[in-house]
Amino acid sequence: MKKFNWQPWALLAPSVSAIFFLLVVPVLFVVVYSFWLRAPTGAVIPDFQFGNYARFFEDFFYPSILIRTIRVSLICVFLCLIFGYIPAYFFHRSKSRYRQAMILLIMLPFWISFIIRTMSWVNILGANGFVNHALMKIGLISEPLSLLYNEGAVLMGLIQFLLPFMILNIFVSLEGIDKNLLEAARSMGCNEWQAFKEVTLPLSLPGVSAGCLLVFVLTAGTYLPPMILGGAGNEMIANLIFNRVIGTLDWPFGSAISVILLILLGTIVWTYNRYLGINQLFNAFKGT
């Protein structure tokens, strides 16, 4: 009879316990709350029903915010991909002795509070901010432009937060490409552009897909940039959850919206795993 090996389970026990009590249990509480009722007095009534979910889909106001969240997330992914691939490729090809320092600069914003970084855009894009002041100083405009409290300002705040995730994922993927493949491509007559198109770009797609997934999931769940830079009419699904739970203390409805968001993101991650493999995401993190 094979002896039971308890050592792996003993080593995993602290991590599994932490995941269960800090992640699984809170999510279960949210799921249970989503089926309960909120009385007119504000009290929560333990009554299993689907009224909170029906309420979300009956009024188009709530699905429209979910649609806006998906649209803004997709735009953010596209812009981060465009602005992230170029510096990642530059770091990959750079032979400068300062390359490590430049990569460290990419991670420097993480050392500053996200709230401070988001609030700084108010001073940059505001009516009396740096951009308007500079444009008026050189005579291009006579009155301040309305650069804040719109979707463009929200995207600006999101990109400055999420761009490092995209750059690092693509950079790690590029670093994993066997340089002999590029030499082989050149020896067969490919120029630099053809070698990039036929070898580098296809082999970097795992990092690109991992970066896109991370940026999309983080964008869909963030609420600070829309709250500070978006103003009325530009709120996203996380702001709606925050307002329902903190603003009106409607925990059941806020929980139902959270479950809908969880199902949406879970479906995206499942699709990613089905066709690309979730291990690509972990591979991209190995070098960060």
The other form holds:
Amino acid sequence: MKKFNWQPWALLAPSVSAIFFLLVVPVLFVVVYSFWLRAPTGAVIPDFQFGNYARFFEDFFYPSILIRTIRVSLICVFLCLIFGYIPAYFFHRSKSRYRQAMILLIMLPFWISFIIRTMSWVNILGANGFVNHALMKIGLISEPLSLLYNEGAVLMGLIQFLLPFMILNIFVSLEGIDKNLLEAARSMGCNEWQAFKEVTLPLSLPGVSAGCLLVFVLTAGTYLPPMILGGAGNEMIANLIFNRVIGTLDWPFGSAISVILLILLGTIVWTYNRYLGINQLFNAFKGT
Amino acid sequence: MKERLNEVKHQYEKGNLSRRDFVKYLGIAGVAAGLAGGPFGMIRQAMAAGRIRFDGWGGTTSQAFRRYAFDPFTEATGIRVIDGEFGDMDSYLTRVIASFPPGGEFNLAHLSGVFDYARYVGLEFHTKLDESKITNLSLVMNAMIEPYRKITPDGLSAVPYNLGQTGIAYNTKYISRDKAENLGASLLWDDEISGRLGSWGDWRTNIWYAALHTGQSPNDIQDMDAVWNALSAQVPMVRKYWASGAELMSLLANEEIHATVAWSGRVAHLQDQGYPIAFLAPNGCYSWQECIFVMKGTDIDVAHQLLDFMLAPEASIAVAEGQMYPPSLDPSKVELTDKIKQLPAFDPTGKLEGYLFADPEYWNANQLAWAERWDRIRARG
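What would the structure be for the form predicted in complex with the partner chain, given that what you showed me was the form predicted alone?
Shown next: the complete complex, the earlier chain at its head.
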């Protein structure tokens, strides 16, 4: 009889326990709550039913917030891609001895609280903020522009938060391209632009897709930028969950919305993994 | 259990109980306490000795409490007051429900409105205070105590501490006093300030003012459709639904908004700092009172001491001046300062006649449906 080898299990136990208790158990609680009911006092009644899910889909209001969230997330992905590819390519091609320091600067915002970083836009875009003050000072405008509390301001806050994720993913992907391929392309008559289009761009797509996935998933679950920088009509699904749980103490319905969001994002990640491989996501962090 | 133990000790000292039975009872009581509170409860209780937790509104309000009540209390008694903060009543209640055991991690809270008192009682987070141990309660306005007695006739679980109003703040650089006073609540629907209007995200406040704007009594709204229509019309005019007193002050001070519903104390702070912000209390202005609520599981003796200390005129007046909300002290019994007499919402009679407070039963009964409907209207933008 083959002797049971307990060593791998013993070595795995701490990490498996951590994942189980810190990730699986809380999610299970949310799933269980989503099938329960809210009492008039705000307490939770443990009565299994599907009413919370039916409530979400019966009324277009809730799906409409989900659609808005997906729309904002896609815009954010597109803008991050545009503004992320250029600096990533610049870092990749740079021969400066300060290249490492420049890459480190991208990580610098992570050392400051996300709330502070988001709040800082109030001072930049506000009626008395830097932008309006500067424009009025040079005489371009006579009255402050309304730059805050709209979707533009929300996107600004989101891009500031998410751009480093995109840049790093693309940068690592670019760094992984075999330089001989570029030289081969040049030797076969390609100019700089053609070499980029035929070799660099296609080979950097795994990094692009990994960055897009990360940005999309993080945007869809974000709460602070819409709350701090958004106005009426800029709420996203995470704000809706907050309002349901905090505003009306409706934990079961808030949990049901959370599960729906989880399923949506899980499906996207699963699809990504099925066709592109989830390991692409980790390359960026391996490279930094 | 503490009272029961004292009784057993008293019987033992009188000789009615043998030493053996006394020790046996102590053992059983210890096990019961351990089982009831669990290991976390025992550790918490051990750690809680000599300190009590207080949760309040943060910002200038918290500063006033810390400086004029908690620090002097600690100096006088040696008991530390752990000073927590919350952004709004709903998020705090969520934390209280989520604590273990529910309510058990919290002691005293600066609750707003009688409807919150009713909510906490409804969730059985209340306790029963011994009013004879809070002698300064006799200095408090009866008009502020009575609403709580109606909810818990057997005994209070809180002491009223201050009152205020949610009126309308407006920037006098952009809006004249005459115009504001003529329009009253309808100032919040004035097209001329569209895009420069603010409001609190709170469903209750918005519905209250929509009721006034549509000519209805906020505590007995007959035409809810008119209220929803008014709010739907107002949402596109609103630049920002603020979430905290600090954000309210920042929006007004930076002129991001020119008019908004606003808490009287925060407006008084802005006026004190020299900003051209006026406070309008229109007909039917939303008046409210705040209490210091004692949560189930709190060391009641320490709570009595702290409440009595906080209600003492020296502390209560200093806190009121600091947070700029009139105290619950009856002006006919206690000589208040000129600064307090000039605060918005101050009532020199101490009877609060003509002040309109939210009916707790009415508003709590409609909370779920109205809060959800309000969220929909706001989210559509």
